[in-house]
Amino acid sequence: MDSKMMHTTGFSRRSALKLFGVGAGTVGLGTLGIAPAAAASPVAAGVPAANDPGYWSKVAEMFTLDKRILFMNIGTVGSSPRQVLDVVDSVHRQVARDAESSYSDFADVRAVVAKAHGVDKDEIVITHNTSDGMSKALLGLNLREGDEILTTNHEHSGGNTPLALVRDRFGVVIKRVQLPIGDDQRAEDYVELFRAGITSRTKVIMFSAPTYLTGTMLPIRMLAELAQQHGITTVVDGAHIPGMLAYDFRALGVDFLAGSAAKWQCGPAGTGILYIRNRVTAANPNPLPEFWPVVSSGYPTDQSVDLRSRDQSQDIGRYLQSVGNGSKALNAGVQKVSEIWDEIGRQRIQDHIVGLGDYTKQLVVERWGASALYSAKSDARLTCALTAFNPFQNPADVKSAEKSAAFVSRLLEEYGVEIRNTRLAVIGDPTLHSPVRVSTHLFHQREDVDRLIDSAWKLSKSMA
């Protein structure tokens, strides 16, 4: 998701950097079964302590990121490993070779999904996007005229789509929840604002975590609860979760989670990840939701299915991933991918990315004060790796997309770091704002954020 990029220039990162360049080396990490090229140094043997910046060195070794250039913008894109290149490279060049199909389920991959993120295969679809997800999840539901959805004023395309595509179709009522912006919440008062739209209606509630806008957390397990409470279902767009974040999905109680595989996952363009309940426990212990799979191959035609009363003995999971022939060769990228982050650890990378996070917006308050924040800041149930700031020695120029657009430029072109804008509306204040925003991955320091910081501290002297 997170497609809608601000900054429209005529600058060329092919042309000047080439972002993507394959010239930065291919030192592989052996611990994680990557062999080194021919003509580069082997990494040490051993995987240093998780607290030794000589560990994350070696793992941004496996990346082809151009080195040129600080890439701080993953919640938009991400770069896939060496490793899970040469898969897909590999696996299309032997379906091409022997012309194989692949009308699967692909069961095998779902299944190493699933088990990284604490639920079962039946339960997990790959799909092209989080947007993809949020499509099928959303038009899968049985909603009629005069129902009602309660979502945010900051949600994402992927999500602000089917919800208008249900509207039109069916007559469904959308109801938005005003998000605050900054540092003075608490994940408390998200649980109350939402509990403040609910209505007898009310049948389904979307929420983005994290709000791509912000990069502030909603938090989940308690909006869950929060729904369950009124026999709600939940649908929650997780487009930065996976790869980023040690989320059990089964615990967090929620109905339905899309997200992408592309991004902080790093796996290949064009793969996301939905979860789809398909059990009754503790965590969420409400029925299971009525849901249709709108795009299937997988559907039984040979007997009636009623998914009414639906139960875990449907898999739901196999009707919604068998559509024709899929790419052999993607579900590898996915597959081998999630292996890498299993093998790294899934809860050191949230613990490293998202403290990085953190040092991100304390370095923001030191140089441009608590008010320049757009994130959450100080409950760390509402934080995580992405930081979205006012840049500006004006804060009013926060107002101005073209200037944060040149902001994004030019610190590009000047200072070789990539960062990104949004553009949101903030509750009384007529005028959208559009703040910047920095993602903090596995191949990142701290250096690397001090780096950021000091470019776009010049930056915004030089344009004041």
Ligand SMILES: Cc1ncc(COP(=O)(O)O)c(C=O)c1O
The other form holds:
Amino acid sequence: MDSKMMHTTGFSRRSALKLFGVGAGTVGLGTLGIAPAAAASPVAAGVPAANDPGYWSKVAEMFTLDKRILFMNIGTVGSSPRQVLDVVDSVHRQVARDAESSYSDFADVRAVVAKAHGVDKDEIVITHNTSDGMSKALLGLNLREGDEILTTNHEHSGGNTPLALVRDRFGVVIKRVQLPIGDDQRAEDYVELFRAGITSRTKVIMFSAPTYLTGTMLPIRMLAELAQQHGITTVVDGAHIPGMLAYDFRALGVDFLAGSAAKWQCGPAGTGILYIRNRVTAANPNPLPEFWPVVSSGYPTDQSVDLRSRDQSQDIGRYLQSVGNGSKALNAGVQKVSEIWDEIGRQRIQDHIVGLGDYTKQLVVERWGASALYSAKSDARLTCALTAFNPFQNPADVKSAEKSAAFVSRLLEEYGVEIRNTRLAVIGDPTLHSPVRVSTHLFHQREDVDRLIDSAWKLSKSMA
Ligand SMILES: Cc1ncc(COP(=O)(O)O)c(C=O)c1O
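What does the same protein look like in the form predicted in complex with the ligand, given that the last one was the form predicted on its own?
Full assembly next; the chain just shown is listed first.
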């Protein structure tokens, strides 16, 4: 049938399906034995063999990043592998062609993501991003006037905004511990900081791990244990965890962890991963916090559910996932990229990229001195693939937001290296600091770190 005929008769696969009594939005193509485009692509084809000597450079070939730029700002946004772009594109086209709706709880996608993080699919929601996950977590808790949330002075607006909402709406009191910077700290110090801030009214401990300002990892498991001892709920802003760290969410013992699927996990833009503890386990034997799925079109409207029951599992992931018509294409992208990460090996990725982060920190100390580091270095429990440092020959220049911004743009324009800077409060200094921040990922190798450090060193000399 030529295209003209198709046009004049109005015949298409979609109308053919209608002739067979299959309406858009009711049954997928798979019902007729026609494989949907997403399912057609082989799992992670193109991942190099595990023992390939050029392993990481072949992994880098899976990405479409502009080779003229050394991109080291994954902490802001990742970049999807080619196969993920293809899946998203083909599913998007299939959905448009067949005018398919998707009133779905995306159970298959959540099952893949859940397995990768040691939990069950009723504990996972594919969100829009970290900020969406943080809002769903904090605004779903049963908080009342006078309750306290203990957090830090280094939080991102993605967490600070829902904190402000519960403060203004319910009269919840937000208290903040002041975080240290640099390498002169140990995991136990964080536990003591939080312990000192807990009162009989503390209902929630909320913190970023790692913080986006210094790249220091907070000791999640230790803080979760502290919270559990006091019957406190834990909400972790884990924007940087999915795709960077091979964490088993259940073993962490936290109640909520909101992350991005588009940063280190390199899924499509506009995707995130929210973990909601839905089990009473050895890692967290406390009752489940009272929690409401505040954004949902899947929560039963017939009063068949009692979410106040504190020890029984409800399908909380499904309630929060089902929100009107969803995106098959984005969800297919999240599934595909998760499978690719699983095939490479999440621990292998973590070892490679945190190793590159350690190497970055070591070179920073060799060139600029230990005091230039804003990230922790010596305590491995506090390190990750983010590194923040003062790149200036005159250390006081780190207090100039303009100079720091100029450093970032000149590094890109003159050396082709893309990083970012941050702006943060430092204990004992009334002026904010603006160090630069570097992300090392699976498409990088040690030579890339060498290039970054050499470029930053030369630029800092020319800006002295
Ligand atoms: C610690 C932290 N939380 C939240 C966010 C917001 O992330 P998203 O864009 O996924 O909402 C970021 C973004 O950089 C971040 O670093």
